[in-house]
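Take a look at this one chain, the form predicted on its own, written out in structure tokens.
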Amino acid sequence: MKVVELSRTPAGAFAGLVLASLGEEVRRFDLGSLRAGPRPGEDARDEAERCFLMQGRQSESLKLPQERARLLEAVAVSDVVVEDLGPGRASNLGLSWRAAQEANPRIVVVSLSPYGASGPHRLWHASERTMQAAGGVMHATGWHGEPPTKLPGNAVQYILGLQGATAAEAAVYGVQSGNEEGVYIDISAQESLLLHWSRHVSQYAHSGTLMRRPLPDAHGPNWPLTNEASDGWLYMLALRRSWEEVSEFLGLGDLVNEETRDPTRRAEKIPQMIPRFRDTVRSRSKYDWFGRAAARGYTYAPIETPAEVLESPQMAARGFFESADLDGEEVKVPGLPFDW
């Protein structure tokens, strides 16, 4: 499959990246924003993500509107275009859908955008921060009676990036078998965060409730859920199974007894047991807790570092991690987020 990629944010990229590491031909045009060096104000973890998003292919700087026929000379002979520039900005460039098509009848044109190509937020100005805002996600970010937070780095632009690559390989499959003769497709990012609050709706439709952000150190009647252990933090639930059942595994079972076996009166002593609670987590590792948990069924996670998830024997069996140069100096990058 032979790729063309006009990208000028990580979306783009990250969908250019994702064809190159399946073995397609990826032709990325080099127009200005992703270019190799830090900018003003940039430090090097911007060099460093660019580095990461440069692998598996060669840019070819172009200007536009000046160097059109080189383009679309691409264009002609290629399955698909992934372009992130914004509504309409392809088009003033010179590469518009009916361009496209003139050049290519076959081609798949897949576009990537804040909000999509229609409706009346299509030419909004967007960030990471103002895309995770308008999907939903900093709905559920921070603590209730406090300001939302921003997820760390650019995971909007990397779940648009993914979307944009299925979308590439799922419509050059439909043409290639005969099911159709061009295509465009526009996908949002606000879109494809959305979609991850169905779940929401469907609570709303059945008990009524809505989601809420958690209150600082409120825990309800239970153990909290997120504790240090004696080498990290841990993430700690036991779906459906009683409160008695789980102190007894914490080897807390001397605090089980009439009085806090009612669920309301329990909730009174949890405040005064949470001291105890979290000096028999800190006595194991994390990975001590995990695996007597698992035996039991129960969700317990530890939850890893960066630097812990590079170590990981898991991402090491899987060859999720490749190698790349970065001034020099070979590092370990994400490879693609599947396996087949």
Second form
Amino acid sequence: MKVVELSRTPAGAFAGLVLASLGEEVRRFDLGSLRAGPRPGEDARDEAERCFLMQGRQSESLKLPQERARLLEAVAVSDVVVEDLGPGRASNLGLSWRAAQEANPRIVVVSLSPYGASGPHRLWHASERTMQAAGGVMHATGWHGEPPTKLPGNAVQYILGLQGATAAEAAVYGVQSGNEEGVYIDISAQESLLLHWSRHVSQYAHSGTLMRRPLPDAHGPNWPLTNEASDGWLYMLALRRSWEEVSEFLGLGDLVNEETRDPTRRAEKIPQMIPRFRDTVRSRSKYDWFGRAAARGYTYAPIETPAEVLESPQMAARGFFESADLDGEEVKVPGLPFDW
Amino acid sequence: MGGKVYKPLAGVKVLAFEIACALPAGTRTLAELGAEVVRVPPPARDVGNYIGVVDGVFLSKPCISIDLTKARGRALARQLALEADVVCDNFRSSVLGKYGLSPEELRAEKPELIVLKLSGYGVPGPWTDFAAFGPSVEAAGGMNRVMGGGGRPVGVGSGVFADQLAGRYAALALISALRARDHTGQGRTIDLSMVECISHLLGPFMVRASKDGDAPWGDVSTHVPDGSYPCRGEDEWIAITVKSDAEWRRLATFIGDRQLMHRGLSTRARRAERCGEIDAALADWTREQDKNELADALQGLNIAAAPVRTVSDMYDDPQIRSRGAFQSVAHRSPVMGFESHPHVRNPWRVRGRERQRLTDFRYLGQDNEGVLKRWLGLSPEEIRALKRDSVLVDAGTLEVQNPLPPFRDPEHAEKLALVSADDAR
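Coords for the form predicted together with the partner chain, given the form predicted on its own:
Every chain and every other molecule in the complex is listed next, the one we just looked at coming first.
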């Protein structure tokens, strides 16, 4: 599959990265600084982000609209264009949907933008944070009494890029299989992120439940969810397991009695029991707890730092990380999360 | 309404042995693109699955149920698998192999078959058989740590963030494999790891850690100010990002705060030194304002601002409503008192095409007859015999239990009606 990538933000660049990682032939055009109009999203944050996003393909500079003919020549011999220039911008620069179709009737154009190409907010100015605010998830993330926490880095723009890469693959499959013709696909970051909040918004619709950010000391159905082990933090929800069973597992079986078996009375006693629970968790390493819990089928997990993820024996066994060059230094970069 | 429906995957048959949320989220995307996705849940775990129904990930898929512990059940499942273009599963790693449905066995008979396995940690590896769900892979993939602050990790307030993300990658992998198959004639065996989906999304954090080791807690923005600020109402917020010095001047002028305008904050570097002070001043200013009106006003100044949407006001968002992000799905019988519920649709809008309508979830075994007739050409007598011998399981109903939510909105029924009215237009 031949791809023309016109990206100014991490969204289009992530789409290009994913398609290149799949082995598609991606031709990235660097448009430099475009005069009119704001950047519809963010810039890559630093060299590390550029190192990650720009893998697998070369960039060539293109001045638009002066070099429009060169762009249309590329469109004529490609299967798909992925662009994130902002609503109407590609058209203003000489690549309208009609022009693309005239150059190549089978072409697929995937347009990525913060709010989409239609609707009252289509031209809203956006940042990673404001896109996350508009798309959901953020309001329920963080702690009660503190401002909502955003997802890390340029997460929503990557999610948008992932949608764009999938849309490109599906649309080209549709054309090549004869199911469809060339199409123009418009995808917004807001709706892409909304899908990742589907449970909460749908649960609200079903039952009126308002999901809130939890109190820092809130505990799940067993014990508090995040706790410090001897060497770092541990996520400790044993899905579908009772408090009594988990307490026995932790070596706190003596706390299980008639009074604490009753959830209401237990809730009153929990604050008194927490210090001993925390001491118990701190008595072992997070990997020790993780292995022991896994043997019981519990869904515990070590809360890993990026450096710990790089050393993960699981990811090493799967060959997840690859090498790249950053300022003359070899660094590790994640590959696709599936073997390909 | 009434235009051509976008179905690039028309004619593709998918047999999905699926549970929970991640793989079902991915296969629902395939169904929305025109593939026929047949869901095969584990028989004992489907009835009363509140979350599965509420999530909407089971929508638009026929559902069959086969007892794989019986030899005839295994043979039937194998016949269906060999009829499919794609077989995928997110059961425990050993389950399908135990029943003669491993990728190796299936692809030995049909090399063009595409087989995908989705699991928490992926195969192979020392954690392959460890139980996982969304929040645990978010933790193990590095997300909670990089979102944390003050020496404490933070979880994603979604419940299905990692599941939906893995579902997105699964859809990508399967569609790409279908396209590759049409060129090479060869199928593919794909193993997808949920925890790697999280770490892939954190790519730059991994590169930085590889170069310089772990950064201090927190995710530092390159903009100042860039934050969420309180607004009028209970737990209402606005997100504001100032990306340039010119935007800062416009904001300070708009606020009319002489100190903010003249305290030597005109450059990003100077503001970065005093971001705590700026955030406090902004919070004082936003606190009594309506988040929607303020976002409109700041957008008028060409400043990135947006109301922080809650689960209850997402349905009122003018942009979301204008783009038809939700579709009201009618139930055959009322679920939790409502005859229909809104569900989030595939976010792609294709010019000149309608999106495929979502259809109601199907209970365990509800489509046994239809699928076995369509895919394998079985006669009604043959299907009756399979039912009589309990090779096919038919739950007959789907009960949804209410998990007694902690906070309830008394106006939610009214808002639900609003969404349905939009959808009916």
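Basically, rigid core = biggest C-alpha set you can superpose within 1.5 Å across the two forms. Just so we're clear, the structure is a prediction, and the values are computed from it rather than from any experiment. Positions refer to the first chain, counted from 1.
Val77: CA moves less than 2 Å between these two forms after rigid-core fitting.
After superposition on the rigid core, the Cα atom of Arg106 is displaced by less than 2 Å between these two forms.
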